[in-house]
Structure formats: C-alpha cells, structure tokens
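Take a look at this single chain, the form predicted alone, given in structure tokens.
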Amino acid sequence: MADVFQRRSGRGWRLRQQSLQLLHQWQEILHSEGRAAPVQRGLLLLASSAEELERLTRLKHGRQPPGAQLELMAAESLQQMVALQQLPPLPGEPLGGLWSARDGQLDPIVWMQALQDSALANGLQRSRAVVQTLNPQGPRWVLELSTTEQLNCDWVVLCAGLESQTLLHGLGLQWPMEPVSGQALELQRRPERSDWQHPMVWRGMNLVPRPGGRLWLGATVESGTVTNGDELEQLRQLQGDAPGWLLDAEVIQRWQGQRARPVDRPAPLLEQPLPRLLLVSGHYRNGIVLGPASAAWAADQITMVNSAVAGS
C-alpha cells in the first residue's frame, strides 16, 4: 500500500513512494537477469462504514503522487462485479470501495530468493554464523561470530529486527523496540466461478488471492510475544463478516511471527548511531513495502561518506 497510504506527506509517505518506484526498477533488472519476481498490480479497499467511506473519498480527492490511479467505486458497482463473477461475494455490506491500480501484492519469499540470487551473482558473500558482538576498531568494525571467527568490515548495516537492540546494547546504545505478534492463514478455496485476482482489504484485514484457488488471510496485531487462538479465529471469521465461501475454505497453513516496533519513535528506524554503523530496522508491519527505500537510504549514506573520504 503506497498510493493508498493515509498520509500524503512526511517520511513514511516518501518512503512508500520511493519503494513503489524501486520495486518497478528492480523487477526490470531481475527480469533482465532471467529471474522471476512478479508483482500483481491492483488493490481494492472496501468501506465497512460511513467513516471509512469518507476516508477513502478524501484519499481519492486529496493530493495524488504522479502516476497514481485511484478510482472510487459505489456499492452498486461492487455488487455488479460480484454478479459478473469478477469478484467473489464480499464480506459484510460494503458501502463502497477505492481501487488503486499501482498498489498490489508480491510473494516475499519469491522476491527475497530472486534478490539474493542476483546479489550472489554480483559478489555477495554470506556467513551463517551468529554475530555475537560489534566492536569498533579505528574506522572499521570487527564482528565476533559464533564460530569464534572475526569479520572485519568497513561498514555494518544492522537489520536484525528485535535482535538489533541486543547488539546495540553491547555498545551502550539504546534504540528500544517492542515485539508485536501476528498470525496469518493460507486457505484453499473450493472451486468457484469467480476470476478474482486482486487483494481486498476489509477492516484492516487483507484477503490476498493466490494461484490455484489459494488465499492468504492476515494478519492479527497482538502485543507481546504470545499469540491468542481467539484472535486467529476472529481473523478467520473476519470479525463476523466472513462470506460463506471464506468460511467453507480449508485452512492448509498457518504461521506466526513477531514484528519489531520502535518505542516512542516512528517506524522504521533509519539511523547512524556511530560512524560507519547504520541501523535499518523496526519496520513494524511494513518490512517488505519499505525494504527497497530502506536499502536505498543505507546505500546513500555509505556512498556519501565514501565519496567525501575519497575526495579529501
């Protein structure tokens, strides 16, 4: 969600717009390398209340980024699409919707694999050892690894989620983050005639169609590290608004994890705590969508300092 982000200014807005542009550029690069990294464009936000419909209307008529394609849809138009089998029966009784042609979905596992393979082909070296401590040594950094080896680095980009703060604590630095748990489901829909292809959002819950009649449904937002089965069931039921086809779908996979949310700071954390040490973490619920812009920020910091040193 970039074009339908509720704000139209500020750092979060700029990061989303930059990521949207970079995803398109990266997709072209990966395609030229023969790597599959598909992006499914198109996203439908459904209004479950008059207040939500008003918010979507403001998004449509407010400031728009260049190239954005937003379209307000009346409830009658949505029902007509259901009748024409372009959409499945909708949850609840939506009062309308907002269609965003540039937003959409990607498979993060497929994308991460493609990016990693591309980086390996261009010189990336990996170590699967655990980093135990970060030690500054002059202008460089020494990483103590769990294999008892040391890794000498010109720069360190710290993007280890909640564990980032553990490594920072060893340097006497405080960038606190808190865990926010989430659960999600993958379901197999029964055969249906609808050719639904684009994700829908209902009351903050995402319904993402996948190939072969599968569906991603997520995600809960639960404070702390312990998840609640009732929260997952409420997600499964769309808080009481699930249509029959969703209730009849078979759960084939469920998963859970923890997001790192900064404490008393906006997400994400893009900071330089010490010279040549970058903190790129605490993305909360937007690690994938803000990943490209975060990477670009880190690259810019490194390039800027290295260029200044080379020119001095």
Ligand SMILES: Cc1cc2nc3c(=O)[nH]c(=O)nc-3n(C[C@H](O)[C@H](O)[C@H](O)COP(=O)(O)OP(=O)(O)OC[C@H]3O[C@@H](n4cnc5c(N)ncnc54)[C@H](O)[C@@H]3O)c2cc1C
The other form holds:
Amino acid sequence: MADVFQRRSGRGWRLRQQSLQLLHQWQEILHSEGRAAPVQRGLLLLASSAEELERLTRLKHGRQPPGAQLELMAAESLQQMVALQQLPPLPGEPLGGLWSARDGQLDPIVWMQALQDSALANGLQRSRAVVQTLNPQGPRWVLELSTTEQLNCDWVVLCAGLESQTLLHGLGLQWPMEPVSGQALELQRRPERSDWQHPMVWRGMNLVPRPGGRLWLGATVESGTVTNGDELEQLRQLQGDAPGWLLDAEVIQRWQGQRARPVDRPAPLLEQPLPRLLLVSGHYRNGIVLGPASAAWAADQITMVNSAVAGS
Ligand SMILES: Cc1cc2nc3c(=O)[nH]c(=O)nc-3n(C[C@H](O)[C@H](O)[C@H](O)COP(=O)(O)OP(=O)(O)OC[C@H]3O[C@@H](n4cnc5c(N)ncnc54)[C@H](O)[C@@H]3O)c2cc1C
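Would you generate the structure of this protein in the form predicted together with the named molecule, following the form predicted alone above?
Whole complex next, starting from this chain.
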C-alpha cells in the first residue's frame, strides 16, 4: 500500500513511493534475467463506516503522487460488480470503496528467492552461520560466527530483525525494539463463479485471492510474543462480518511471526549507529513494502562514504 498510504508527506510516504518505483525496476531486471517475480497490481479498500468513507474520499481528493490512479466507488457500483461476478459477496455492508490501480500484492517467498538467485549469480556469498558479536577493528569490522570462524568486512548492514538490538547491545548501544505478533491464514474457497483477482481490505484485514481458489487472510496484531486463538478466530470471521463463502472456506495453512517495532521511534530504523555500521531494521508491519527503499538507503550510505574516501 503506497498510493493509499494515509499521509502524503514525510519519510514513510517517501519510502513507500520509492519502493513502488524500485519494485517496478527490480521486476524488469529480474525479468531480463529470466526470473519470475510477479506483482498483482490493483487493490480495493472497502469503507465499513462513514468515517472510513470520509478518509477514503480525502485520499482521493488529496495531493496525488505522479502516476497514482485512485477511483472512488459507490456502494451501488460495488454491489453491481458482485452481481456481475467480478467480486464475491462482500463482507458486511460497505458504504463505498477506493480502488488503487498501482497498489497490490506480491508473494514475498517467490520474490526473496528470485532476488537471492539474482544476487548469487552476481557474486553474493552467503553463510548460514549465526553472528555472535560485532567487533570494530580499526576501520574494519570483525564478526564472530557460531561456526567459530570470523568474517572481516568493510561495512556491516545489520538487518537481523529483533535480534539486531542484541548485537548492538554488545557494542554498548541501545536501539530497543518490541515484538508484535501476527497470525495469518491460507484458506481454500469452495468453487464459486466470481472472477475475483485483486486484494480487498475490510477493517484493516486483508483478503488476498491466490491461484487455485485460495485466499490469504491476515493479519492479527498482538502485543508480545504469545499469540491468542481468539484473535485468529476473530480474523477468520472478519470480526463478525465474514460472508458465507468465507465461513465455508477450509483453513489449509496458518502461520505466525513477530514484527519488530521500534520503541519510542518511528518505524523503520534506518540509522548509522557507528561508522560503517548500518542498522536497517524495525520495519514493524511494512518490511516487505519498505524493503526496496530500505536497501536503496543502505546502498546510498555506503556509496556516499566510499566516494568521499576515494575523492580525498
Ligand atoms: C503475520 C505477518 C504479516 C505481515 N504482513 C506484512 C505485509 O502485508 N506487508 C509488509 O510489508 N510486511 C508485513 N509483515 C512484516 C514483515 O514480514 C516484516 O517487516 C519483515 O519480514 C521484516 O524483515 P527483516 O528482514 O527486517 O526481519 P526478519 O524477517 O525478522 O529477518 C531477520 C533475519 O535475521 C536473521 N538473524 C537474526 N539474528 C541473527 C544473527 N545473530 N546472525 C545471523 N542472522 C540472524 C534471522 O534468522 C532472519 O532471517 C508481516 C509480518 C507478519 C508477522
């Protein structure tokens, strides 16, 4: 969600817009290498209340980024799409919606694989060892690995999720982050006739149609590391608004994870705590969408310092 982000200025907004552009560029590069990294463009936000409809209307009439294609949809138009089987029966009784043509969804596992394969073909070396400590040694870094080996490097980009704070703690630095758990479901829908292809969002819950009549449904937002079965059931029932076809769908997979949320700082953490040490973490709920812009930020920092050193 880049064009439908609630703000139209500031760092979060700029990072989302940059990610949107980079995703497009990366997709072309991966494609030219013969690697598939699909993006399903198009997203429908449904208004469950008058306040939400007002918010969507403000988004449509506010300042638009170049190329954004936002369209307000009346409740009647949505129901007509249901009647024409372009959408399945909708949750609750939406008062309207906002369609965004450039936002959408991708499969992060497929993308990570494509990016890794591309990077390996371009010289990336990978180690599966756990980093135990980061030690500055003159202008360089020495990483102690769980394999008892050491890794010497010019730069460290620390993107170890919640564990980043532990490694920084070893250097006497405090960048606190807290875990926020999330649960999500994959469901198999019973055969039905609608030609539904784009994700829709109802009360902050994402319904993402997948190939073969499958559906991703997510995600809960739960403080701490312990997840709650009731929260998952609430999600499954869209807080009481689930249409019949969703209640009938069979759960085929469930998963959970922990998001890293910075304490007393806005997400994400894009910082340089020490020379040649970059912290790229604390993305909270947006590590996939902000991944490209975060990587670009790290690359820019390294290029800037290296160019200054080369020029001096
Ligand atoms: C249910 C759920 C739904 C979500 N939905 C979305 C969504 O729709 N859109 C979105 O943008 N984001 C979403 N997120 C958030 C997103 O998944 C995260 O922001 C993102 O995965 C963070 O990526 P990361 O690489 O920073 O951290 P992580 O994914 O936590 O990866 C950290 C990595 O560092 C490794 N590591 C840790 N310690 C060490 C060490 N000492 N040495 C070596 N390696 C180490 C770990 O093994 C891991 O591989 C969701 C999260 C959850 C839980």
